[in-house]
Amino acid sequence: MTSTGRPEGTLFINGQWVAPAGDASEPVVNPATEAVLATVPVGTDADCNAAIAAAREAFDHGPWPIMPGAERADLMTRFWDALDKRHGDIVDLVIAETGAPRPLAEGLHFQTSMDHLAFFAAAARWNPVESLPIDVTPKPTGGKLLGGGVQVHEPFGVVTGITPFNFPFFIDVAKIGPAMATGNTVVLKPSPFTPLEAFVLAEAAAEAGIPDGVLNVITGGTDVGRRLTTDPRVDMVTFTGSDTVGAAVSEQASASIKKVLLELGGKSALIVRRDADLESAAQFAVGQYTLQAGQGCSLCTRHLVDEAVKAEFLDLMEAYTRQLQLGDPAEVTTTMGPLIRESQRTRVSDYVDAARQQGARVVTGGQRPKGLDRGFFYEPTIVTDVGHGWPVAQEEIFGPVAVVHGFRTDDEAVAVANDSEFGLSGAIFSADSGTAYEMALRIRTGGVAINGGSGRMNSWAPFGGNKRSGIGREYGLEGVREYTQTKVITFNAG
């Protein structure tokens, strides 16, 4: 291996920094403050079959995908390591290329990654050979035999990961993470506003001793990601970001019948019952509707209240939302920070200006914070009276935007959660919990947490979507088996 600090203006193929192809560059900026962190290269096409070339070769003749569990574990949990020293840096680096506040990158970006990590690298020592039934058969020419099998859980081959800004640490671990503990091979492209953290993943593997060429990182734009989705070599993609782009992913990758996992977007429904304790309920659905400054694919931003309850219930998230801080997220008492670039703004603000031309009541919020010159800010935004099938109600926003609706039955609240062509998550408050989770079971999506849910994301717990919110899931068992193919092998006892 190589020294593990990255040159500037280098790539991460085959275990070294290489100089890109081609000359082009491009800033990485900070959107609490506009300022320029750094300047890396735009990958090209030449570069990515390089990368790909590199996943092959380690696949078809390096140790990784016949190594013992025992052994990538072991190199997993040196991973972990290298990365646990980085502890500092990589939550400072997370707060300056998302814009996350610090507890929050403390917390979910880096902590729950690592507990991830950590389940990923203990998942390498799974048994990947599962004993079936015995078998007894009678013999044509009399007596039985005895007959057995096994099913074995086999890698894929190259994973290719694409991953967008929002959380990119949290979501290239949970690429890379089962894909290299199953013996895959990858290659990951990080969004361009976002690939610092993506490096420090490389810098971290080589320094564990990860061979050459299992784990590759590349920037580029849309021929990379072309090349990604479409290239004979690679067997397997996994993509995180709009349904939009997913399905562009899905139908790429469908000419060479490649192993899909997508996750998608989201328009998650909040369900808040007329015996719901209302302010744990309007806790958590402004913590909902403001995390990560709305940019989360599973969050709640459609709020579904009880007629009978709704204006107390519009009170208590007003009052939450106006005790946030916003602000650098650098800063310890900021709560909120910036969306990720001005189109990003520019994009709620649209979402919100339509709302209000079309007749909703903007109960607050809705524009660019005063005194915050720089940076990509926008308000926390509560929004009512609005029609179910507005596209504030039905599109996801990627914005700090909630939309509250009121409700007669728990019939229709039910109706209207799964009138969207998402399906990734929701939610609901309850002093009945039987029949909060009566109502769960009838919700068409891939989660569902009842009374503000289990406290934290569990690793065992399988996370994804139904309808255009995705395929697969990521974590859990099922997670992990995603990337890998079962074959069978039988036998008999002579």
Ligand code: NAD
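Since the model is a prediction, treat every value here as computed from it, not as a measurement. Positions refer to the first chain, counted from 1. Between two forms, the rigid core is the largest collection of C-alphas that superpose within 1.5 Å. Compared with the form predicted in complex with the ligand:
Comparing the forms between these two forms on their rigid core, the Cα displacement of Gly455 reaches 2 Å or more.
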Second form
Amino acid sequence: MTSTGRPEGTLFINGQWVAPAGDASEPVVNPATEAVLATVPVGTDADCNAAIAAAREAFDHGPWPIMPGAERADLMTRFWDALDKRHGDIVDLVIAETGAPRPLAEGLHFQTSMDHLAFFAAAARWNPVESLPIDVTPKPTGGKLLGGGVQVHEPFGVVTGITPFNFPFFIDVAKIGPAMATGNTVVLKPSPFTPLEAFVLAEAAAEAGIPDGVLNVITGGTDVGRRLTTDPRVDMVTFTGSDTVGAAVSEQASASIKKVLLELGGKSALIVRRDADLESAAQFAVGQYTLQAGQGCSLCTRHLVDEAVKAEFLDLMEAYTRQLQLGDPAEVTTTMGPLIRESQRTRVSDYVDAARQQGARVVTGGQRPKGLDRGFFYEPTIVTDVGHGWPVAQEEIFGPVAVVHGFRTDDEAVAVANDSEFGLSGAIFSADSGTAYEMALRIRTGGVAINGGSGRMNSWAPFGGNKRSGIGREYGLEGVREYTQTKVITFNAG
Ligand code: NAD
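What would you give as the form predicted in complex with the ligand, now that the form predicted on its own is on the page?
Below, the chain from earlier opens the complete complex, with every other chain and molecule after it.
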């Protein structure tokens, strides 16, 4: 029988809340207050083994992969309902765990994730059978054979989902939603910094009557991640995180030839042409480099501005930055929260200090904010007069730091935008939308927003990156199909 309501210190395996095999645990810390929110188990090899076995059993012998899509869709809709009932708890958890200000936690973290989950539930109804063109082949005995065929889109099997700290509910949903909708079974491992939303997902799955073993949740860090990406019983790994760990995951999964989906880091460029609406562009720029305290994969953190308007643009950016209210995200007035941990704050300040030493000009920010002694806060920081090859301009900092470069021609702007190991997103502001579109086509990324165009988070829009930003897409038809493999069945139509 499936249980709901998580007893402390347990993991979710085969529809049950079970005590972990080991006794190691670690605290989950509120990054704004440094208070300990909870203590969660560090999963062991034995726990991974049990979770993978449960997912394997639920795939190989359970009803989930073979039940009609409409039935799976109904169960996923009940899953959605169970989460919706927990709306307030989930938003509070996101605020406490990630440091997201309330409007961001309500909007992108919760509501957009729920929209995505509704999309995935609907996708479970999509007919996975497609007709192929008729085939006419000469028979050796004379005459011709009329062949027909279909292609079907089948689940991979056992999928392990490994997620980062910055958008835990959102990315956990991005993994389990399409995997479950298409009939796979899942073992989810959230970041050790932000594991609690995954437990809420497990509670909701149990309440909704999702069959045992379809969703399992294990907490832990690198060791658990390594186990979930190497076990031969796992068919597919879906990973979101840094490019370095993504490369390790790819290598770990290769020995047993698993399908790997990688959503990795970014260092995306915003291009501001001289004919742009500078106020809108500067507002967008500040929103980009400070959302979730700059801890977002697809944020534009390199701002390339036509030299003719760069000084004015910097003034506007500085003015909008000064309007931000740093503080505890639980306060309604707060518009920017903390970084996730002290180690991340040190990393951010090291990049800014190194750039300063190399001769960069820090326009604003560049230190810990005064008066915020607890919590891992860092001032929103704009840096300019920076070489394109400097670490601050090339590496993903994952903090509230914008690097502003000048450019003279569109070709130069496109070349600098492409001068990156990453290729996740990008943006262009210009009154000449046709030219902006042509420039967007030349930027090697998974998406470009023109004049603040939204829609990248639309459930129908495939999301993902080029180069070191990843392999594969999430959302949309393409994203759902990532969790399936194609089989062709032919028949004699004569
Ligand atoms: P991270 O790479 O440090 O960790 C991600 C996950 O991998 C964690 O759950 C971690 O425990 C696990 N892990 C660590 N070592 C592992 C190993 N050897 N094998 C398997 N799993 C392992 O990332 P993070 O610091 O939590 O998150 C920030 C990164 O995530 C940034 O680079 C950001 O750009 C990226 N990100 C990308 C997207 C996207 O959609 N492209 C979205 C959000 C975040």
